[in-house]
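Take a look at this one chain, the form predicted alone, written out in structure tokens.
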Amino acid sequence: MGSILFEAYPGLKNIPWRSLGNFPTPARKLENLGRELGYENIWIKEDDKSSDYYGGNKVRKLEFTLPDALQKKKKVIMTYGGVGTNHGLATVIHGNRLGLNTLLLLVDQPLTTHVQENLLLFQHFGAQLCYAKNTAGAVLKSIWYFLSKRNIYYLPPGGSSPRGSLGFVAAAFELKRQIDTGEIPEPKYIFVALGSKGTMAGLLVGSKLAGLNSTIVGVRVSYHWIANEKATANLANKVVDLMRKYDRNVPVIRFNGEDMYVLHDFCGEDYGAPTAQGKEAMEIIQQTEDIKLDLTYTAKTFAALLHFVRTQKDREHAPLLFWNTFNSVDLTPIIKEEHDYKKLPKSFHKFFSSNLIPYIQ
């Protein structure tokens, strides 16, 4: 067995490739929400059940990633982030699966609930930390690694590499198949963060590639200078670029700015801030539908779709699709049995000066 993708174009099967997740995770009909917005044709797809382990949009990019770590005899991952980061925690826990250590950098993000239990998860499954402060910081102390540290492998954040971005572009082929076998129907836009850009790149070659004629609509939740047209762009054409390495007979295919679909209206102040709209999208869905999701990245991306859903004039009732790129794996027993954070570096502990946990006493 190997990735959807290698059944489309052979030669890509020479890329380094590990199965990590449970595909294809399930696209369903929000049935509830539905009737409460009065919008009968909103699905989710659920990227956050893509594996037993640690779901969320991570594990499609990590079985591309981690292998060619492997493969280059790297023993350590080193990435960045914020000190909340999700791409971070999944590196973790994955990594481990396959034998290998993980190095994080963390830089400053808006202290919340989920930063705070980031943290504990990153102390139990054994991640190394090192406090950047900022990214100036990131880059800096990534330098030193390099240089003084053997057998590092570097992964961009939220492992948006063009390697990292083939898991979406696989996304996009088993999205179509789902489509195919009538399992959802071909949605007019697609909503999904764009943050660290490997998510939507991926999407963006792989839906043009698999035929699909949805609109993938990126809701920015980082900083502009990250998440922008251009920089989503050239992440697209390095994919395409990637891939016709290992295949000639992938089409030459290029990607500008003005081809982005990008709402920057939903970011809120800086990133990881939670924003008002973010807070209600996240409480409709809970009440509606039973899903929970995490106020940096889905809920704002939520709150996106439902402004579209509210405003939108010709009420058509397209199909919209919701990507789902949280974590829905309860971590919560670890969080209520290992919280001491004093065993977390002393430059970790003035993130717990207040308690935001509310299950911890």
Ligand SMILES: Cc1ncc(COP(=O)(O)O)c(C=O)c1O
Given for the second form:
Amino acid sequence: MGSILFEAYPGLKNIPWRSLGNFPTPARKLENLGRELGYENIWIKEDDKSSDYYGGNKVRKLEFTLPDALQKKKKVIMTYGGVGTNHGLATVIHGNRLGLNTLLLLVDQPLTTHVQENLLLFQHFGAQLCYAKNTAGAVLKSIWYFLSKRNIYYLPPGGSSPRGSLGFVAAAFELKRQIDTGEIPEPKYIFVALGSKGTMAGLLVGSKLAGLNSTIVGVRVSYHWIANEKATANLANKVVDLMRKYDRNVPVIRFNGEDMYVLHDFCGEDYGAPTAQGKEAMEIIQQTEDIKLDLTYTAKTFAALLHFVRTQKDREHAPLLFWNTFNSVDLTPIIKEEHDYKKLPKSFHKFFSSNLIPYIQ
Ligand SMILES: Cc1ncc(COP(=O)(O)O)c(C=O)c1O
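Could you present the same protein in the form predicted in complex with the ligand, rather than the form predicted alone shown above?
What follows is the whole complex; the chain from before opens it.
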């Protein structure tokens, strides 16, 4: 068994890879939501179900990055993100499964209960935590760790190295197969969160290679200097370069910032700060389909899809796909058990004694 990508390009079999998830993830129609909105052609790709341990979009990336660390004989994965990083949590959980430790360099983000829960989960799953405050602090600390320890594998924020993004090249091939077998119609638009860019960049490359005609619509949920058209195109080009290193049959395809569809109006004030539109979107999908989204990524992405449905004039109702990138494995029993935040390093205690940011009414 191997990644679906290896069938299309056998030379890629030399890329380190391990199966960590349950693929293909289901693709299905959101019937109740469609009826509620009067647009009966909305579909979901359920990457929330990508693993029984911890799902979401990170699993696909980790299938390529963690084995690379193992092949390079590294013992510790060092990565950074906001204090509530889902990517960090996914790395700790799946890293443990492969015998790898994780060092998380954490920077400030708006304080929500989700942030507090993830901090308790990092503690539970045995991550080494380092409070870096901001990006400059994280960069300095990562250089220090990197120079002082030999066994560290550096994973960029969101796991979005070109290697990690290969997971979403594979995801596009997986979707194409589901279309070819009639499980789902070819979407006209695929709405996906654009955070550290690996998900969108991988889907862009994969859809070109697999012959998918859908337009990938990235909904920016992170800072503009990270998540923008040019940077996404650059990452996509690096992904192609990496693939061609292993298999020259991968065609030379190039992406430009001008070709990207990125929506910038749904992020709100800040990365991690909830928006009223996101909150409404979250409630609608919860009520109609019993699907739980998160406020930082998927609620904002789904808000963009809702806006499209409500404002478009086209009576044809072209198929739309919402790519659910949030985990749906319920970890609340662990959070309840691990409620003592004082076990965390002291620098993190303030995240439990400060006020949560006001939740939009
Ligand atoms: C739930 C969720 N969705 C989407 C994203 C964004 O994906 P990417 O960082 O690949 O752009 C993240 C990133 O952390 C995430 O946690």
